[in-house]
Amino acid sequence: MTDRIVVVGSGFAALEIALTLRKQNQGIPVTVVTGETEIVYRPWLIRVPAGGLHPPVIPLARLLTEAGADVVSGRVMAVDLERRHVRLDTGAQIEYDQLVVASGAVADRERVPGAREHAVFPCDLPDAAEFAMRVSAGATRVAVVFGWERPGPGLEYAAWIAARRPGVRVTAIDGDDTMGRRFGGKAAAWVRAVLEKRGAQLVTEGTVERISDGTVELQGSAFEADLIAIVAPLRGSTEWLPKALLDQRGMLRVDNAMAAGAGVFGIGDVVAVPDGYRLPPALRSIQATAAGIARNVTGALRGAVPQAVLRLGQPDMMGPDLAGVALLVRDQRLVLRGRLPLLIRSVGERRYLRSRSAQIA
């Protein structure tokens, strides 16, 4: 029987690894198990509560089919690592020789006590829509709690609302000392100045201990709000995988070749890399690793030893879009600020969206 690669996921990681696998070796069948036919370009969700248009949509199923991949609609419920098959919610089983986990991450609603009951998590699509609706409906005091694994979007939401919704009082609250640990003093001061110029407040003293009804509780202080958003601690979308493959946050533990074990590789937000290694944020990490992971996956079909994809000592890079300006931070050092980093980011985004036939409003 012909070797078969199965990719599980519905986002950028699944799309990019499947396209790369097909490009590298068209003779190997690739099946993508996905619950979606389209990908909403989530980085532009930050503009919606500020009155922006709906983010672009990428035709996931069409692109995969055109590339020669098989697309199976469904949700994976379990995997048998020994027999090498995945079981779907339809009851169907799909055999594989190599499995690529690209199932992404979702908001960890339990990390902050009280958050599930009293906050929205706009990194998830339904919550992003609710967040936008409630801002548009007249919430005048909005608290955006940011930090943890992905601090950029929270700062972006806060900056865009402050810039485009002058009647809304925005408080951006650092949930876990992200500004001190990752931004450094100069970058933090510049972000504070940008927000304050727009009438917003940046709170960096203390860490968030609890969310109650209308209140963000920190060590020694509290802030009231009509609407609280947390953007957001993350956990892996990996309920279908054996716990032995996962870390305490449900992320897939991989080595520097992005392998999680015999016949299993990971890509994208779902992975937890070894100590000493680092991935760029979201789409950039996928683009940076897809070719190497694809070579390892196809090489494993021949019995080849996977080669390192990750390198030690990669910098911690961040570049949040603060509505008209942006900054680039590298290992707590402010490298660029103003309109230039925003222009660089915008050019790259639009080039990618055009390459993936995105429908841009």
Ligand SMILES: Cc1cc2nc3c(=O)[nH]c(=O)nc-3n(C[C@H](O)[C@H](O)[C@H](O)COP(=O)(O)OP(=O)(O)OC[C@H]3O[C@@H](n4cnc5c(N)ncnc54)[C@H](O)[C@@H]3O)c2cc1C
Contents of the next structure:
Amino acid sequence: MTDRIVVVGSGFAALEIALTLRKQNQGIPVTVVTGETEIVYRPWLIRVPAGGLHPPVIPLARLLTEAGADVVSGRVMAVDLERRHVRLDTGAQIEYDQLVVASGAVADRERVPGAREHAVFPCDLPDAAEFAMRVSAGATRVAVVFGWERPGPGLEYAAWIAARRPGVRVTAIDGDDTMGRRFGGKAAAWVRAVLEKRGAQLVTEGTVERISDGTVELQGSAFEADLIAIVAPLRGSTEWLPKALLDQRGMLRVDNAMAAGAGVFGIGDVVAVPDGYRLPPALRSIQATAAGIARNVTGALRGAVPQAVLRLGQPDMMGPDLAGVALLVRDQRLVLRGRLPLLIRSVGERRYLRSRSAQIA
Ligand SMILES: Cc1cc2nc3c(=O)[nH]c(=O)nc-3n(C[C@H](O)[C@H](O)[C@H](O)COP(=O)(O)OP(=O)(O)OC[C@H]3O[C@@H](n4cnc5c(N)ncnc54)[C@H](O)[C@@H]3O)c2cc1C
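Given the form predicted alone above, what does the protein look like in the form predicted in complex with this ligand?
To see the whole picture, the full complex is given below, headed by that same chain.
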């Protein structure tokens, strides 16, 4: 057995947990297995099809190396939970004492029938670039289907394209009654008014049942479009983990201490939290949990019992950026709207990007 902590992942979760582990305890070796050397700042992907610049890029490998972590290039293909080692696509095997799963989530292309064949999923830079290319290539009717685990980006794409591409008719379609369940009447009415002011349409009647060639089919209605984007349903990037640790969406099931089993913790989009707890797949969740998870991981090296990181009854918060204005919704209540929530968000974002030496185009 080694005293080594191994982090698997190449995104914000891997970066934040590794930096926090090193900051809390310089003496403990931390190895990050990553397929990437940089992180693209995903919250700014929503501006790409609207003609925005390349999103900021965070120098992942450099920051990790400067913090004293070992960076190993490759993808983890399998884990042996009993012998405590991971196997990489390079053939290398790395032993660990504690494993932190930070391998994130990807668009679930199968969740809505027909979506894989007939829609784009702009959840990472290549897919956002494809979406942008097809908008620029002359799509005049664009449907953006949003909802499920992460409704914000879909609404944001719709608002930004409507604001910046006057020739394009945008329809934002609520895929699973997110507006009714999470936004509440007042916030939904305000989002509708903002979109309509920009010449876009918001559809909230019925859930999306199927996507076919050029058509989004809802219960009882259908919308035609030249280009259909679907933003959200997520599934865990966990093909390398034993099924016993996962839920039906392939997410890593953790307890309130973010532990998934002996010697295994999770952080970021990859986790599924127990009933009664709430941890949205968002950067702010990673920032809020990294310190507690790091303490539990290093504590586990000494045999300490992990402490709760999550609290019961956390509010459901959302704050989508609707191009020039934003809103803040808390438990179905519209708390703030207009330019102020955008300003608050932008100050936090810029501070974070500066702290992580991001290159902004
Ligand atoms: C369009 C869009 C807009 C968003 N806007 C916001 C926003 O405004 N505010 C906000 O807070 N959040 C936002 N988010 C969410 C935020 O980007 C995610 O919560 C965050 O990226 C999650 O980070 P992560 O590291 O958990 O997962 P990921 O970003 O998915 O990173 C995981 C990484 O691990 C790698 N990996 C997977 N498997 C392996 C393996 N076996 N071995 C090695 N590496 C592996 C993957 O390739 C990936 O690079 C947005 C997301 C999208 C898609």
